[in-house]
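First, one chain by itself: the form predicted on its own, in structure tokens.
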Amino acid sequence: MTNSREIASLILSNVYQGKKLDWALNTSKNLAKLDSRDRSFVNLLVLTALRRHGQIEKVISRFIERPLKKNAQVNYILKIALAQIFFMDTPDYSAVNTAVEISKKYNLDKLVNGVLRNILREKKTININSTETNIPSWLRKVTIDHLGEEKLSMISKQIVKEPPIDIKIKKNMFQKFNWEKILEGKNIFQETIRINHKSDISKLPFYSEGYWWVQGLSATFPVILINDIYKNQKKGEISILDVGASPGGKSFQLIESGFKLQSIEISNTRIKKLFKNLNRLKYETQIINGDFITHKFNEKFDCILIDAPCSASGLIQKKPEMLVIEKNINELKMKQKLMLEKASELIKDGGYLIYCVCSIIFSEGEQQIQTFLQNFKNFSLTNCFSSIESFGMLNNSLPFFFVTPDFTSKDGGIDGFFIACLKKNY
């Protein structure tokens, strides 16, 4: 099989049936056989169909009287075709003819041809401007309840766009080169260069030399805060535990700042990725492969950084499969609660707990911390966000830092993120 549209439709079907997008792409043997240009095209087809799935579904439902069988391949053939017709530069005739040809092996070519021809006849009258329809109902409700309809609309307009890539340059290398010129990007904050790059990241300059790593801007914020907290202290004497460390961005920041670091990661697969990244960057840290909640530690820490497992609703622009697959939020919230409770036992008096989630859902962020503070009176919130507050929202009465994907939209947006900084009182 060499038809890129057919390969895209098969990958899309895997995602709709619950597979992670990365898995669906990486395990597609047919995709691997394509050249780099065609692989990029397949990737764009799938991402566009996912990001615009609500708009596409609305068109399909208007032109098909009886709903198609849920996992019938014709669903995904039509979605890929409509992604091209409405949101890409593919000529209409090419999108239709290819879809019809692909559908012949499923004996559905007449249906596909008829539906797509009818859509083309009325294309100019079809209103597909409402990006809010791409937000699934479970996420739409909690977002409106927490942030309001206007914010939902702004987020929905951002997440249909192709996200940029943020490159974190090593501090000791940042001043040595003109990184904006080398990477053809823009310096958006401190040592972070934002680029728009569609090809293999490893082919970029100084990748093999280990001068930089990929890390979203908002994911750099927690360690920036830790550096602010301990700016007048000897970093080598400050013990820090990075929880949920892989792929390693925050650990790398902590290493280059000179902290006494341990990194814990539960996943064997992600541990391998962490080691690979450490080797490329020529960094070292003490790594624990285990479950933070059950692991027995023989010491306490000055600071614990928890990047908790969450819905990843702040990453929808990068992980659009979330728009079609609902996550079990209750299970995730229980794990977050247990992680916070475990951390409370391991922090020294006067130490800090940095809790963050790449989520825009109230119950995973602010509500989770409010509940923790009610149960652990020896902790209090600290406002340490002055260096990053221009990138998000700060509630001064209860100092939480919160950013939604539409912030800095003129520069390509930002991953949604929640951060709380708590101090353990003596």
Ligand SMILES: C[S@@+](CC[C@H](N)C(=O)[O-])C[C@H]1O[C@@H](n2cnc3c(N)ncnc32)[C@H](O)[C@@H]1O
Given for the second form:
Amino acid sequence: MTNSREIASLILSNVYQGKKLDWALNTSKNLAKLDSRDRSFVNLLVLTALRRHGQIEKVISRFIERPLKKNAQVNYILKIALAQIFFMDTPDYSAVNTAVEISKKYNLDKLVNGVLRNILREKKTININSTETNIPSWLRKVTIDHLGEEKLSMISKQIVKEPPIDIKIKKNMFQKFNWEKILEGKNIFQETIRINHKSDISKLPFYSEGYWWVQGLSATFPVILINDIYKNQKKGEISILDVGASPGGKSFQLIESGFKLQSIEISNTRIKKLFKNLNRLKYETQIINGDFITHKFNEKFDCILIDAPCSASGLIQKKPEMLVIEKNINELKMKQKLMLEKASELIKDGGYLIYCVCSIIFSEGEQQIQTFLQNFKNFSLTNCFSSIESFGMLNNSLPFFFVTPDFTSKDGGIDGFFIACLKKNY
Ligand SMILES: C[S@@+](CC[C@H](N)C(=O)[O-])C[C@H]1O[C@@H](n2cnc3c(N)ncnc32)[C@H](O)[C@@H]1O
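To test you: the structure above is the form predicted on its own. What is the structure of the form predicted in complex with the named molecule?
Let us now look at the entire complex, which starts with that chain.
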């Protein structure tokens, strides 16, 4: 029978070889055979090994004289063992014994036994505290350049923590029930309830009735701003295009607010998720499955919301696999630029362009917008952030919304996010 730690090490090896964490978890047949308690344990093992990746690597490299082959399974067995020894409640002997047992299959039990026992002997003197080592070099430099070393350190301390889950309740259902009680969570802003739930969220009350969806708090902000901009107008007369719509959180907010909405999404796989969610929520909208940059539109819009594809560096706490995979953001930056340019043609005079990215990287946010403004003089920044300004750091001189994951750290933090609101002048 395959042991939980062995399953975790196999899943971990898939992630290190570039597979998405969700894919690796969902396609593991051995994981599916476990009961829910063991499944949660495997999840936690993998997540801890990923979140603590740099700290764990540092220990391994100190105790192994000759580097192991890059993708040798023993690497992942050691990482899972060290995740337990340094960061989880597992007794040391149990972490070591199971790691040694699993490594027998690979004829490497002697090596694993030796390395882990040497580490245990020096455990008390090993300095494992530096969470900054978990931040990969592609993100480290750009973060330090823009935000400084202290901020990098604060972010690194936040992203090793288990993230909460934010649930967005439908507006028309929010007052009808005591959601804090029903979901055992806390109402953190408007209709968002924050919960600390570890297992299958589809088992939570009113999921199948479609009374709520999962949406990180900061991802709700762009549509809150759009509602503020159009608060004195008939929403049914305001045409909005939601660009990059799947899995759908922002489209759902726009639908419940009553705007005249079209949603465009390029990915065939992701659009299936959008349809599934719309179906569960009993919502409808006009959906275009296509590439926004090349799609031919026959009309102009009052407002375009671009939730651009990006590094997702604001979401590291939720997607720690990002810490072990090299990212090339140049392609993404080009796409963001082309999306902004395309939107500039499609907005009516006097209309709005809301651009957002779940990124903490300057060149995907503020710099992208500054370049756009230099080339498109008929657009100007507007400050529409009053209802959410307590959540973000506004640039001193320019009205942008920007928040990093360590903000409200004591209450679970927040996804890193950037928003700019541009008006097309007459
Ligand atoms: C950050 S995600 C959007 C999240 C979504 N707005 C929500 O709130 O649930 C970006 C999305 O843009 C889509 N996308 C990327 N390039 C696109 C393009 N050229 N045209 C349309 N959609 C695109 C991606 O497939 C992805 O689903």
